[in-house]
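This document starts with one chain, in the form predicted alone, laid out as structure tokens.
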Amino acid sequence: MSTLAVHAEQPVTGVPLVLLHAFPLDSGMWDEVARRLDGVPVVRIDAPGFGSTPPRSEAGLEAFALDVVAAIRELGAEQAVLAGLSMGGYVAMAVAEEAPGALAGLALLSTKASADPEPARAARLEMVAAVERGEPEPAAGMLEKLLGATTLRERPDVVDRVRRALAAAPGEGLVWAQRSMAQRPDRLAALAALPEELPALVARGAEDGLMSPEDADAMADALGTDVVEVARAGHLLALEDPATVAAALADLHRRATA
């Protein structure tokens, strides 16, 4: 049985829409999106060490991905539409490689298929070291990287929510996630190997400084789809423009279950 914290908005019938959250937040980041998905069987899952899922000592997105598949099966579904934002996208792509048959549809938001270059990998491991040194609020400095300029200027409620989440980010979750993301491989070939007819969505914020247009284009090309670019939003699309994200996910779920 899966040890993951699985949050279902309603009894799951048919094909669920499974939402995987960004680093270093938890599944609560999807609140405003889920509220707008009336009639869609939404399931949210906390990553190890975040939300209500217990931490893990052994790093690796692949084991988590297989646990996500197991959780879907425990809900009584053979397949799911999987939507991942940032780290959640890395996990969704691990599912695409490890258990492609579990996918009824795939949404990749604010993420990329490529592995980290060495400077990014080193920065991840430096945060691990900061946690292990006992430094306070090691994720607090991420705020301006995660939110777009418009949000930072005009959406103080979102800024405050993310600031509080970063300050409260759990050390064990930070360590597991950063080590796991630092060792992830390139998964572009795994996306290209998916069935051509698989419904897919690739989206990025126009003000995202972490995931480039080239990152999004590469995934979209592999999946045979177009990029949805969300204006006036940065990396955390689900918080910065939940209405647009919910509409795109509802359309993907409709296409996957038609």
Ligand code: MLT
Second form
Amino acid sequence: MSTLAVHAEQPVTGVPLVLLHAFPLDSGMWDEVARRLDGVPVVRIDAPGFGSTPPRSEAGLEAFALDVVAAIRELGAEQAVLAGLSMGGYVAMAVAEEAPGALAGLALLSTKASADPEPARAARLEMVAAVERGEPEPAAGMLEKLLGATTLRERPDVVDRVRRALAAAPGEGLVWAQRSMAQRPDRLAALAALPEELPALVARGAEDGLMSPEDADAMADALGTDVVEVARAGHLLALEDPATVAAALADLHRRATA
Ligand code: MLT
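Taking the form predicted alone as the starting point, write out the structure of the form predicted in complex with this ligand.
The complete assembly is shown below, putting the previous chain first.
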């Protein structure tokens, strides 16, 4: 049995739409998207150390990716439409490399296929060190990077929600995720190797300061699709514009199951 916390809105029949969350949030990040996906068998999975999935001492997105595939099979499905936002996208790309046959469709939101440059890797390990030193709220400084200018200016409810999530981010989850993301390889070739006809979606917020237009273009080119650019939204697309994200995912799921 997989040790992952797997949340399904309803009994899963057919091809599930599996949602993988961003760092350092949990599957609750998808609440507003999931409630707009009536009729789609939505499944949400918490990453190790976040939400209700127990922490792991060994870093590696690949082991988590294989556990996601095992969880899909435990639901009785051979394949799933996998949708990952940011860190969730890194995990979905690890599935694309390790178990491409498990994919009925792939959505990559606010993410990138490239590995970290050295300064980004060092910043991740600095957060790990901050957790280990026992510093309070080591992820709190991420707020302005995760949300777009429009959300920061006009959506105090979303800002407050993310601020609270960052303050509550669990230390063991932070350590596992930052170490895992720091060691992930470039996965553009794994995307290009997927079957040409695989239904795919690439989306980024127009105000995302973390993932560049070039990152999105590279993934879209590898997958043979176009980038959906979401206006007035930053990095946390699922919280900043859940209606657009839900509509795009419903369309992808329809294409994958037609
Ligand atoms: C995320 O939103 O999951 C993170 O910003 C990803 C990252 O740190 O690369």
